[in-house]
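In the form predicted alone, a lone chain appears below as structure tokens.
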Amino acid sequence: MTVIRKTQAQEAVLSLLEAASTALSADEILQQIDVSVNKTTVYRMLERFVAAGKVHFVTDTDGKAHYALCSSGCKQNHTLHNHLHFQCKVCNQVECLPVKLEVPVLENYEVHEMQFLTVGVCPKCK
């Protein structure tokens, strides 16, 4: 079980993710929190949050991870999120969409991660 010590920086990151309307990259998080912390520390925090089931991520078309808070039903060490993520080709924002997808059971396969990313133009940029 991943234990997370509560630090000022961790609380700032979690508060930011809670208030965010879109998924945020580590760079965006670093720019928006008001606590002095380096990029490596932000990445380590996010990795611990993912391992603890507090946060999930999706990789965008450029290979950059975007992070969002998990719902209360998520469990530690989860990697399967059965909802869509959307990346806008105009503003590049990535967001979780409330569209549930059926995750197939793949006999004789051990699935470690699953991501659903849809790319297009968001309503704001249309």
Given for the second form:
2 protein chains.
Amino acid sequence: MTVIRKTQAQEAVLSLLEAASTALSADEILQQIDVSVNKTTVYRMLERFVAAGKVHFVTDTDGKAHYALCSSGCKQNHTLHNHLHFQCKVCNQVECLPVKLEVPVLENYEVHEMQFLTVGVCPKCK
Amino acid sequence: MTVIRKTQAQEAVLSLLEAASTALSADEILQQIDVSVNKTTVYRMLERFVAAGKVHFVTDTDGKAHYALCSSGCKQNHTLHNHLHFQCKVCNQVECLPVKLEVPVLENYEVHEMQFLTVGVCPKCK
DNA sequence: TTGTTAATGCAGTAAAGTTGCTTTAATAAA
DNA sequence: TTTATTAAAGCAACTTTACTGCATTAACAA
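To complete the pair, please output the form predicted together with a further copy of the same chain; the form predicted alone was given just before.
First the chain shown before, then all remaining chains and molecules of the complex.
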């Protein structure tokens, strides 16, 4: 396994994700970050974090990916993220909800990941 | 409500979706359709079908939308599609699974839609 | 048969993300 | 502390998916 180096950019992105109350898109990260980082760098970084199991993402209905730190309970069953996400149609933010869904075993299927998304209007935007 | 007219292109897309065993992307529809239809037309058509509740879609992890006909059991609880989908990492196909997930009521959230996606390797590709 | 307007086609555009390649800098080794 | 290695960053060009505006065509109701 290749080592992940402690760079200014990576630390900045990680602390952004830590402080965030919602799952951030690459775009949101680029807007909110206080150090100068290239777009490609952010994408590659997130890719590494996901591969390392530090971060997971959900793709919203518009096809945009939103990234969030993996919490302790986040991937209980191996690397599966069986918790619910919510996408607000008004503010376009996506958040992880502390709600786990039970999924029956899918005979003959090999399941690696899960992305459970609910869509509507969040409490703030109602 | 505006009327949906019975055009050659729309009938062709609908019968493609009917015959399909997987949820089709706009691209797959364009490749498989036997009449000459413009890309934009397909997108607008699908948009209409979704608005009319005839069709639903799931966005895969890569951000691409896959469309499937709504079956009778598809939207029992109003317009929610609380069944599971499966995206195969090998053949990149997405299918509707006859598995419904129970979602607890989300206090203070207004839920309009759901997209439940599992990702891995399908029986055919194993 | 005709008028209305839903649906189509075309061209151009936009957003999200990726690729190839070079350069920089974090870290291990000397 | 210096040097070597290579992970990470930066830049520019590109791909894919999808959308927009506008002109044209063709369902279908009257």
